[in-house]
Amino acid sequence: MLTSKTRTGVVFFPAFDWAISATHPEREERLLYTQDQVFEEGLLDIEGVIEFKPDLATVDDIKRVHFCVPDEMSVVTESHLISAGGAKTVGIQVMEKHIERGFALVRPPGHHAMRVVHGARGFCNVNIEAIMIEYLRKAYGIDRVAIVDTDCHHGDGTQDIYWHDPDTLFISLHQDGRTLYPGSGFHYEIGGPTAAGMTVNIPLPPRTSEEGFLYVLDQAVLPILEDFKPELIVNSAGQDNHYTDPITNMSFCAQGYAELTRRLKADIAVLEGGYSIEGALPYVNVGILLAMAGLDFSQVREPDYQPDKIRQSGEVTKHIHRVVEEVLAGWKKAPEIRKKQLSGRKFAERERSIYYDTDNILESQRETLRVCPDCSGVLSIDSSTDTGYHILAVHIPRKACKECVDQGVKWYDSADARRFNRIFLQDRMNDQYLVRKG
């Protein structure tokens, strides 16, 4: 019987019985084709390949990540908390050391969703990845954490998650946002204040092929992710950078993303996008789980794989060059302007509007951040909709400082309940989430 030479643990949850519409791209025939050529090929049955079944999670995992408008259960179906509980059964197996790796091939997505949730944006209504990361924090009491980001899209919903926490490190590869959704992930988006650095956005160029994927992958993720020494390096495992995909413009391949994974070496991935329902995701996810599990992927071959017609050009190597230059003296920096960020001033604000894509919700922000020298610093976000909701939502980080828990109390305290629809504290401190109804 083949064995795998490292223990691999898989979680499938296709939603058959959830779609946002019957012609959508994200409907339920997305993992059909998969969980078939997985099946077909045998790959359930190596030794050391282990199958199960996802966990639920609860609302007490969404509330440590996001502020859901005007709670948690408007929001999400049971689908997105069985996705969500799939991510999460992975991550336990792995720090429960059943297995050494795993793959939660899940869906609905969740990179798009942010921190403030009014509705769905981006096919994606909660944060999967980052829900199960910090229910890993919480239970197994992880610090450092790596999250390499290679949907085509940018990973938008997951830089505003961790934007103002240093001890998460977030990279994301994808089509420049000038020519994609959702038209960010610019390599100047570095982070807030108090984590400036930890966001490093590595946009490429239209038609990227392995060449150029694996070229960032060496020349630029490896050495930061070295330089970072995270405690767990989490792959959010979008498949849409595929010279199939209908609603991206890639030219990577099932073998490249296996080669990509061989050598990234996640413990954890997560399923993201990918849309090319027959033509690559069977084969994308094939040759992840087998280069997880470290077998032999070379047979892996879309069946129309013609290297020489997705071979990228002369001139979109030469920016992927100049990109890769670019993110290594950002991140050489990093220090340097995290120091000047924290010093001089007491609070930073930034507004902003987020549009909800999938909802057809526009939103305005405006974030104050307590630029605090001893901690990530708490948070408020005023936020309000076009569909009438306003709202305010305090978040005291993890390993807040006594100043800041004071601050991100005092603030839900007093604020306005007249003003406002809801009233929302996210006290990481204590894992305790509070509302007060306008």
Second form
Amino acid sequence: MLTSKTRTGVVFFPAFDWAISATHPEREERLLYTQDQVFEEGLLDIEGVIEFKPDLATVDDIKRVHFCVPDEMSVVTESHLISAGGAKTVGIQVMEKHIERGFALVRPPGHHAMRVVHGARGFCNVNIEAIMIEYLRKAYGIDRVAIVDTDCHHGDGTQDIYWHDPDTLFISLHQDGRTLYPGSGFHYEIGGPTAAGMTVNIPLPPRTSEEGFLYVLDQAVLPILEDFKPELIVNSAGQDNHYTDPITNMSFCAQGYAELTRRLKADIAVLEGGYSIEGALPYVNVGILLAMAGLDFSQVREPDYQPDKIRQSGEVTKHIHRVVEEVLAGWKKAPEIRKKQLSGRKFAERERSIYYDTDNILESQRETLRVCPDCSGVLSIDSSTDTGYHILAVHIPRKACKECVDQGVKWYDSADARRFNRIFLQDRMNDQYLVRKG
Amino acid sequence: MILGLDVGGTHTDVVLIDKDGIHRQTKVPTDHADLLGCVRAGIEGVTGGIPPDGISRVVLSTTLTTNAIIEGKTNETAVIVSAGPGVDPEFFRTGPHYYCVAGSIDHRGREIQSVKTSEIQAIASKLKTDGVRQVAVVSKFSVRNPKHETQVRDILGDSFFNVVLGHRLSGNLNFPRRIATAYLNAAVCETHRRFFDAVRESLEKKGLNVPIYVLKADGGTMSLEASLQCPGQTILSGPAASVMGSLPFASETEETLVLDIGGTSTDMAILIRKVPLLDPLGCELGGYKTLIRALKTVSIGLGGDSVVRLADGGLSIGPDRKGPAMAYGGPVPTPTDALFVLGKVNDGDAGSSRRGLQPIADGLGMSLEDTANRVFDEACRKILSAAGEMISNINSKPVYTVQELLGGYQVRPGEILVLGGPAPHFARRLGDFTDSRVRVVPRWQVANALGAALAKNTSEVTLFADTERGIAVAPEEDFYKTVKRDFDRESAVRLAFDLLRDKCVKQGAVESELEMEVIEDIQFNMVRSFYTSGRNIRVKVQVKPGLIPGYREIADRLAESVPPQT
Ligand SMILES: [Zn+2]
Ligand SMILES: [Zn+2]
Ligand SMILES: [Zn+2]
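Compare with the form predicted alone: the form predicted together with the partner chain:
Time for the whole complex; same chain goes first.
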């Protein structure tokens, strides 16, 4: 009988009764063939592979991460609670040491969901990795976490949530933002003033194949992880880098995904995107699961796999080498940049527009951060949408200093209720979430 | 009248029933070296003076194939597998005659790589040289397209005793289990056939030219002829018989925990409002996970004959058995001996029981009586805690849709039915440790044979349709048909019901038994380039497991005579 080398947990939730719409890539059919392949291969029968039933994420779990407008249940469905809950289940099982590693094979995905949520962006409503991580931080007291986002799209939502958090290293490998949604994730996006360098973006050229991904992993990702020394590594395991994916332009393959998983050794993998539901997902997911379980995956390949056809060009290779150099240089410079930023202004502001492509909402944000020398800084977000919502959201970080806590409370208390539909206070110091209605 | 016969590990139980209840019953010790003799003796025991034409059917349950598998006394069997991409099929090797060959089919049943005739021919001649006469042929996704399995069979020709094809045994996806299932079916085939031919012959000699049925692991029956095609289905029919035997007395409105407390072990099962709970994929036996449809049963090594000993200054019971209780001449003290000490049983040598338990009482620093009570309590607690674990496992079973998860159905048995040799004694004490109502199954001594006699035919049909490819396949039925684009879930269910009716009749079912139900029907729109290109439909239908209609009266009669719970 087949026995895993690594005790591996799986939550498998294909949400066979939930879709964004009937013909949307994020529809009931998406994990159907993965389920067929996973069942037919007997992966859930492997000794040491344990399947768990997903918990439902709670509204409190969401409140630890997001500001949902007007409230949590208005922006999520039960499927989102199960999907985030599935990630949470895997996290809990890892922390409880019932398993060494786990894979939340769930949908809908979450990595485009930002801190403020007015609706769905890039098929995502709430950030399932962040919900899991913040739950684990609260329940198990873990501190340093690294997220490696291998989805083809830039994980802009996760980036946004951890932009000011020096204890969360966010590394995103993705197809260059000039050629793909959401159009962000350039190497100069390195995190806010108090967490500069903790966001690492690795934009890759279209047609990057196995060779390129593994090169980036070995040369940049693994050394940076080695430096950062996280207590937990989470892989946002999107699978849309596949050469057959209909909405992207990369040339990755199932073998490559499995090999990447083997080398990355993430504690937890959470499925994100991946829309080649027949040609890629069944094989990639089997490969990832076998790799996580420490089993041989050498015979996992797509029926139409022809390595020569998807090999990356010399030009792509050269480009990738340059990107990696830049990334490493940026990582080395980060402490210096951080020091400089901290000795600058007392408050940092940024203004941006965020478009919710799935729900067609345009949001304008003004974010104010107290650039604190003692903690990662309290944050306020003034957010309004073209659908007429205007909110103020105040976030007091997990390890806030006294001044930042006071500042946050002041912002919340003194906000003019006539100007906003809602005023929120997310106080992670005291694990509190307050709402004032305008 | 119906003759029910259960060849158990220790005893062979036989009942002859008619509308008025159990007409006759008998028990003969099982002689594993001569099972046929036991069957003959059992039949003799209840049919004396009964005219052969008074008996309308015979139902048999036996541990024959189960034991053959557990003891490894099966026939040399070759396995030919074609896997294609995925997990290395070498992991599922069944023995020396295991061949991984070319050929690949994908999840929708499309051929990716064809079978190589010369490769199969070479294997065939090698097997002939090696004298292997049983072959199992299994390809990945053969339940979506059985083409490769049938091709390999055709190339092998008819120079083998038996060629078992994986797709005929179950419609469920699971390649490793399909390999194990096909292998086991092939491996027990000769043993099964030899035994049942002998049974049939001996019944015919007695003038009993009646249909013979065999009890299956899922608690249903199939005709003897049908069982020859898939003898593996008869494994674990022992526990199935006891579950079916308690079924008539179970609650219509609640969930029931069934405890069959035997000499060596206690088998546990769950009834949901009189319907037995099945193992979702298939049962596990002798280290093999299979696709054999079976009742969800859990067995623990604790029974009336389990060894009682001192361990780390405390008491330990089981999981081993060294023989009968000392009261019956066994070598070591057992829970049954505790019953003797307590004066609850007196058909043996209570003195031996007392002598056996005395050292344990000394070790515990307790009186003999207290020790006996403690042995008994400990056994009850262990059984209940194992049952609790089984129930929590069932309740934590993953589900795959929002509805199922939020529906959150949880098994919470409100009653416990106990059967098996020491049932009445256990029932009373178990009741002290649980909030559930505890009852003894009427005629608990022969409930297994009764269960076999009353069980009706069960069958299952899995249908897979893909309207983009224009196909509908029911692998177990050897059914294949082309379908048009308008084929949908409703048409699939109708077709599946038709196939199920045919299958049941072929297996010897009576029309009135056919209470058919849909257990799975899902339909997915397949969207390619933002247009619906077809429908992917999965339908599973079954005959509800249960008892033969018209025999409820028997149950009512028997229920009137509930034994005292001493
Ligand atoms: Zn990414
Ligand atoms: Zn993506
Ligand atoms: Zn501060």
